[in-house]
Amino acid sequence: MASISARGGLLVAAATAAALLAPAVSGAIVARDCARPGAACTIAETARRAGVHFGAIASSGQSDAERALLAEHFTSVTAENAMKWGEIAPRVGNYGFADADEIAAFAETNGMRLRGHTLAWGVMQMPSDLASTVAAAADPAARMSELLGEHFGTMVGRYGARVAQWDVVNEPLEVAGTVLAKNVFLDALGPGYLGLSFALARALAPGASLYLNEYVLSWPSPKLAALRTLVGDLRAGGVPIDGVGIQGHFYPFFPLPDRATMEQELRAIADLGVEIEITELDVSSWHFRDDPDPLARQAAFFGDVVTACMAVPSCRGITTWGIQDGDSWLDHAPPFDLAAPNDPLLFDRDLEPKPAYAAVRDAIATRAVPFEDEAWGVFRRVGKLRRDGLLRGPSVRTARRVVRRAAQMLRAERFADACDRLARGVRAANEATGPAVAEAAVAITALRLGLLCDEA
């Protein structure tokens, strides 16, 4: 969650009168606080009091009552497949978009982010006369950069600002090495083909996060130091990636990690200066079948790899790779099918929760900041304005005990008679004098809105 500092500084445009003047008596419909471990919260509430996103996939294929899960316990949603390449355009330039429309259409209706995954991916699932149409030019690397212009150009085009992040290069190292897989982008146009990418998406989607998204990573493993030297190189050399996605399938029959190796391996990313976020994670089931509990043991490795994100603070987010078990990819995909049931994500083959829900909410509250500790950090700041004097007359001292007394009643989860003890604060900031009377004020409305104090 941003500080309480920035977050004001945000509100400063857009606090009105009548939110700076807010009511005596309040409609808040907060009744729990979702930074707190334990909170009778969804993830998503979770997420968003956390300032991260947690996603999971979308296809044509799920239910109603699948729809239903993601749009309440998800903030961010991928496509599975409707936006790859070789989906939306099965041939060259032919393409279909009404899977992509409709996930995109859903995850505007929810108020959810949408992840466009992937523009350029060589190994799977691309137009079937893609390389024919490349060898047959007279010049294939001006085909394909071509080629390339023309796709990027129609899906940017087509999603534009409803795509906030963007996978633009998916998978670009071999399988289990350390160098650039053989693939038709790299037969035409060499290494170039990646900084080709991102300066393509880039040019198209200027206000997008983009994304060089990665598989198989062991922790620690020469692959993924490889990633570390690839990603390092391409920006040393000015290509535009603002993120790397790990895809965090911790498949059968390979080892697990511990949270600190993981949290390791995140941050010597993250000094690249990059973004981060987990962008396919399943936890097969396989690795628990012999523990008493194998559920609880799931739940913990769970928490564990969330944890490890969350204490990195370019970690902006974390999508699971379907919402549940029955539908997982792992059951069907060899040699991973030997395993099955895999059972590798939140919910189970019923749309119950598994304990692992919980163990990632959790997780996930890590990152938030209790209303309590903020409305503390509030009467602290008005404090510190006071004896700088920016801040001044007998109402500062009202603004100071009220602030008080809202942060005690947060701790005993009385959140109504918080909003309306804020409410006061807000008023009794407005009637003091100095240069940070409008600072205190929105410092106090902030803690108000994040709150929910004004909603019915």
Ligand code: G3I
The other form holds:
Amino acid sequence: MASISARGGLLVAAATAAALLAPAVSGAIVARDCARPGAACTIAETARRAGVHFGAIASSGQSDAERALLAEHFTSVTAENAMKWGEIAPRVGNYGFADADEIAAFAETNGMRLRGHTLAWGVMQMPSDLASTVAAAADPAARMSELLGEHFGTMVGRYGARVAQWDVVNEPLEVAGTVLAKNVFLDALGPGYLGLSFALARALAPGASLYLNEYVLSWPSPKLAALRTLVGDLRAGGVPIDGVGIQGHFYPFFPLPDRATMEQELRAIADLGVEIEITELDVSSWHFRDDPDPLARQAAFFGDVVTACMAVPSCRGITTWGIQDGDSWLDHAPPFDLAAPNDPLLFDRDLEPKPAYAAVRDAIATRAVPFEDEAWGVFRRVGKLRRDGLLRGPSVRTARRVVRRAAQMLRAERFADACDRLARGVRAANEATGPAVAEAAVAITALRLGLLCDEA
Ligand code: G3I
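Follow the form predicted alone with the form predicted together with this ligand, if you could.
Below: every chain and molecule of the assembly, starting with the one above.
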């Protein structure tokens, strides 16, 4: 018999796990299984059930209605611009935190994860006097290192543990190239700026996942191969890169990859031993301009992207670079503005979900385990524990019978009845003897917790 403390520990672990996975429907037994494609769930509910993040960007110009969509349908927030060095400090050391603070507070208030975008982006949106300040120094390398340290310290000091992931370095490679892009950091510090940035971030934010964030114009591409080489070499050199952000901008005018290619490329990055997130997903409708049903084709492609990510266990999250088609950077960024309206997002200009919404939700669901399948898994596990002699006594048969019945009820979405059966299952497991009593009781309890059986 497991000691009481061990059993208590197992129960706490089960409760924590199940609480994280529990659908957003709280305060009552679940009314639907969001792990089932087609269930009337939000993307956020399904993402939580699948144990992944699905996010979007926040910006100060968003309406209350857009922010309501962000809070209801997404589990993660990235500041589109507000946390970039040149936006939060237009001049070196001259910080204005209001926009970033508001976004961080929004994420916290709504229980959403916050991605910190981005600490070091040497190409755009830097303080207007950064380059001149460094150039004027007697030792530009030392000055740049000092300024990086001050900026990272300011950002991590202010937003700290609220930021789960930092895009430590954004877009270090050339636009369509395979070498490091020329930028203010490379000029002052050489390639070592990457290692310095990640070392600084690790020292300041030991609890955060540190990401290198990059985009490609096509999949596969020499740039993707160069990205893998860069990350592999940096990590081999001890640079603490935890994750790679593949932005996922599917621009107009560039070819769309198929699902197998995206899965293959994501897997190749994962094989480096890093987490992956698709960090800036948008899909220009220009690609479907000649299609009889462009919205359906766009939905299918969104589904392919998400399915490719869900097929790679290290792919932990996806963020769309916008909420609704009326506010997309693509419509204002040459040359992509030539394809405006790009309509690249999940919600239309009336803030209504497009077909891509359900396609994304149902692709995410493939990562989740339906309650029915979880119950059958418990049924099989209890049976094996009994066969192995680790769970003994007449009540084991009772436990298996009621869990099997619960699985059948879960198939019929009779959630309350399943809760009752599973309660009997827990009692029966606890009446058994043998070293696996706690394991059996915890497994059934975890299912009850996921179903919110004991909610008021
Ligand atoms: O802040 C000024 C404002 O004072 C001025 O009145 C206005 C007039 O044009 O410009 C404002 O700056 C704009 C800035 O966004 C803040 O809104 C810039 O012009 C505009 O170019 C800038 O665009 C952003 C772009 O990054 C900059 O490169 C986009 O909103 C943003 O979506 C985009 O996001 C990047 C990611 O951070 C990194 N990956 C690529 C992605 C797309 O470029």
